[in-house]
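The chain that follows stands alone, in the form predicted alone, written as structure tokens.
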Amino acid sequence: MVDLSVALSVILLIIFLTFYYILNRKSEIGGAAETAGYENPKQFMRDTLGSRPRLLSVSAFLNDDAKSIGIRYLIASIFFFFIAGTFGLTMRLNLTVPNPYLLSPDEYNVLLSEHATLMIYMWAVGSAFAFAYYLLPSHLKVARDTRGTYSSAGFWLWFLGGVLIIYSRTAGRWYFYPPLSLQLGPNQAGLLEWLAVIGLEMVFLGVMITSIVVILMIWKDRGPEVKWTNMSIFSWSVLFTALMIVFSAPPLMVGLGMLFYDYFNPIFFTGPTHQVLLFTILFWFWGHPIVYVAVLPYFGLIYEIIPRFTGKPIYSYGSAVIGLGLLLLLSEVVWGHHLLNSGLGIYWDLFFSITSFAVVVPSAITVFNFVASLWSADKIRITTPMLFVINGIVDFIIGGVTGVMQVNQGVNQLVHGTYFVTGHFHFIFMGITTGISFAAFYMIFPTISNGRTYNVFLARLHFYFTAIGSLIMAGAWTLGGLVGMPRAVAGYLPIFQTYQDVSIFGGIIIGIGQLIFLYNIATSWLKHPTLGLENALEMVPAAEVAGSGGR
């Protein structure tokens, strides 16, 4: 009890000091705004900060200008990334033997559900919005930021929703299929499943608000010199991503509302009708586009990074925009290939197979642009960000090939529900979503660290451990899935021991790489600033110039 009292006293003291600091700061800003003739202190701060460099600090949580919101998303998404990564590594370590003893099946199911949900909604989506908010004011030459209050509300809804998901100990996987998500289990697995649904609805509300703000920023707040025809490709990718979210999220938000009602009055998915397939359809209306939300903005970042280290513009600006736009359109109509074994009927299966094969076209256009831009360059500076980009392109090709294989009905029946699907997804998620996030982070590091530089040797170690570990882990899953190793289970048959051991080894390598990243950033922050506050990603959009330097 004494320890608890001391802990509560310390927490209350911290809350009091924080509250006092915020009040004092608001008073100072209010006085300065009044002196400058502003009625709204928040608008005064946004106009004062403008598009100036913003540091990675607590002050980002006190200001609501676009760049500060971007810093918030960056800090929060990295926080959730390491939580979800810890859950994932614990799952790997649990599978060192066919009959695990480290975790019970219910506890394993909780970690599996939390890992997937946090990685997708809090890391992939959060990181995308982080770079969108941080880079768009510079790319669009935004003169006046007027929607900070909405952006801040969207962030806090998203963040608190993620906290509720963690607290809920959800066991419903990332897709919350009933009846699994409606069942209560021992060890608190699923006892607060309804809280996870509330958390996910909050995440969706926050993401919808943020997407609308981003669309309006691109549409209405661009500087007069930024036309649709010379807007940076990253800006286009963010626009398409935001439109995809606005178009796709509402069906699942309705489905989650129905699911929440079923916890207290089961009439939709567990009552007399038992329309479980209806929920899966509502989910995949959103569930497949979210895969592209984890890809499109990172494609845009690749388009911006390559010219910075080749000194030449991207190979084809027009086809780049068209390719990303086609990915937006086709992502909305291929959702059914996730349900090829669910009894939709042969005609629907044929339709979804054809449209899924069609997605190869814009994907191939995008990859061709990447490769052609590198091939036509006179010189490529092989920096840490470029290593992540090259690895991301290779991983996407592997993940894309293994993905399109699954839209064949015969192949899908063999590999559906196996680690082949997990391997396919992780090739893309680790190579594109995670790898390109780190590439962009390293490029803006001098700005957000007030002119400090990271240790290049440690950054390259971080890359090699992440890339090699991902290749080993996802490769073992893909091969294991081909021979029938089932995914999402807390144990396995001894014949799959080798594949599990190799994937565990790869997961440990990835984990070591992320510890190197943390150590590098922490020690770099202790250095004295030696650089300017500019970074290559913000200096000039890639559509307008040949490129610029970067670290």
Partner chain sequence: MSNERNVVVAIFVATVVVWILFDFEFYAFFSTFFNGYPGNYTASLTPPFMATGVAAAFFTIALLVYPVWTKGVRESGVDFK
The other form holds:
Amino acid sequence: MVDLSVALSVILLIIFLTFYYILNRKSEIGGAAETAGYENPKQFMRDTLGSRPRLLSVSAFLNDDAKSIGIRYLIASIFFFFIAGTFGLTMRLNLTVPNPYLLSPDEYNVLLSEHATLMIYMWAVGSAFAFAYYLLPSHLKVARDTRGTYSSAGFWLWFLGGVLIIYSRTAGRWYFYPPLSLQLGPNQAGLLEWLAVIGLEMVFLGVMITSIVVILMIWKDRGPEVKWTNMSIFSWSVLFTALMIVFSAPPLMVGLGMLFYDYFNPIFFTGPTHQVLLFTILFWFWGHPIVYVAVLPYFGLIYEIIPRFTGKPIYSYGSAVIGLGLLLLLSEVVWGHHLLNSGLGIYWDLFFSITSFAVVVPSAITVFNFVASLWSADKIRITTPMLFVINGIVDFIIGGVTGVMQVNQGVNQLVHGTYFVTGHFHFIFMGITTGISFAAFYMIFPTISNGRTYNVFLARLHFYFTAIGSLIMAGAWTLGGLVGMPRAVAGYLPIFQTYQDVSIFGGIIIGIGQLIFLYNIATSWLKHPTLGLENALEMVPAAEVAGSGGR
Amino acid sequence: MSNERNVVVAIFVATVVVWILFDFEFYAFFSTFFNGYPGNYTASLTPPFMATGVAAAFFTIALLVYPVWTKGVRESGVDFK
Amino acid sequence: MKDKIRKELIFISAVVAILVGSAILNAALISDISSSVAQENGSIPAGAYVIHVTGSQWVWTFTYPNGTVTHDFLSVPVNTTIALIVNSTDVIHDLYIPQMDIQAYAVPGNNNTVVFRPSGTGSYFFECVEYCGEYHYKMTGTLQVVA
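Switch over from the form predicted alone to the form predicted together with the partner chain, please.
Now the full complex is given, and it begins with the chain already shown.
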């Protein structure tokens, strides 16, 4: 733990030094801009860079045009993905025997909380913004990119928030329920719990700024030839995601503010006049939409990827957009199903179970559209990104169905708080969020690596390890949860040994897969570039993919 | 067209079989697992619901895999576009 | 084009039909087991054997009608309606008895009521399934159903 904090302090220092380097560089660019007749040096840089491709390199941190911001988010989100993934694997290894042996329960709880918080806020949201910032300027034919400063500020708030969350060693799980998250003291891991609240608030501010910039980019900055009716489906999905964040983040931002105040003067969520469930309601008002934030942009990417490997347009552009829009609306009204057993009563349960059944409809529209697009194709080229997409849809179907099962009150009382839930969302997060991110990453890799290509065999291996590993891991959890295996525990009853062992096996397979990915990227980078800079996701014109809904 | 229809019908028939199997499966599992009220209500009412879920997943996945299986071609050329 | 919309409508109506059926089934189930759904200050059936449950870090305390107190161990008679009044002294816990299919949050300041009726003797386990701090995983215990 001490080593970890020292390492993180060094990382923090490096970040700040980079920031000073940027300030230094700014004055150099200022001179060049003045010569070119620009008053604003940043606008000069953005106009000079245009919407040309950008490399996966540190220089992205020095420029604040949209594509560089996208690369920044990509680097940072993959960085956090590997940190949080290591945490997750360490947790798995600690569960090989019923009693904790590798880590103390405290350390396990810290890893548990950090794994969840980082994966959601830094990986799922971060990689969604990465592809949004990277692809949108091309999809929307943005002529002038004027909000780089805001984007940059949003990025740094988000990034430093993530670093603070790691540094805080929070043990409050990703939902920070008070009074637990207000317990301070060296024996509980929450000594710096308040820092996690600050970090999360920073993440929120960054994400809000970024969402507003993205909305404005789609709304105001579109090129004249891109209309609402022929905008790419990915742009629609990003628009809906950003709107969802702007609609639902404020309640939890306020809630976190109140929670932070409680550290000094406990009046809101603890103390004589408190109402404990209030925070849980504020939390889930945001906590449910955020899990749709982790799938919506990736649905958009699936819609973009499928036509490029089938050569046929998406089955129905209209129903795709309507499906994503309905997901935005309906996902805002289902949050109460996370509190079905909290004592809020049967009418609460009845209302939120009905809305939760309703939210299946747009998901079904979306899945039908994917399936029908594959049926209408003449041939389907099975490439690595396409494998990720097919596996993602399969995982989404399994994860979606196990999700709907929990809506039933009788089943909910059996599986709420068990590994069934963990299995349900890991199917979706591994298949959709992680898998589609990798698919899109492989597709834009030749561009961001300056014309290099990855080793196809290793990429396939990475796919099979990730897909099979997550199927084994999440499948074992789902079955274990059905017989009452509780989640978020550092140890477990010996009767659950089999389920835990199988899921550890799956987790190790996933871990090996990610190492293959790193090895593949590293060795590919050392090769000589042989390709052009264009990639299908970013630059192939709409006509060549038979109108996937315009670009 | 008629071939496609036959495939969908075949998948649907298989789905019904899956539904029946899982209905019995969940009924057997729940009725041995639960040993009291309200578990026995859940055991008698929810197996069809759970089996519908499994069958719906089976149906959709089969629909998804069929075109990939029949029309999928593995190309040795460019992988990323 | 019309054919496309027709296919889509067939699929969506099938989905909607299944969902409406599921929602009706769920409503019927909720009305059947309404007293077993955790509810703050819920009604307790007449003649029920009332047990007060207190969750605290990291032990479950059961107080029986005759004043006996047990920790992490609950002994109840078979074929008797048992009402649990679940409370907490510190943080949010969640009492979960999988083989009875009941679960209720233990919220400080709230009295959540949940009713169950064991129909077979034997030994079952119960757990806390709401993360409650360092030794959350040790908040398990045994439910003994006696004749």
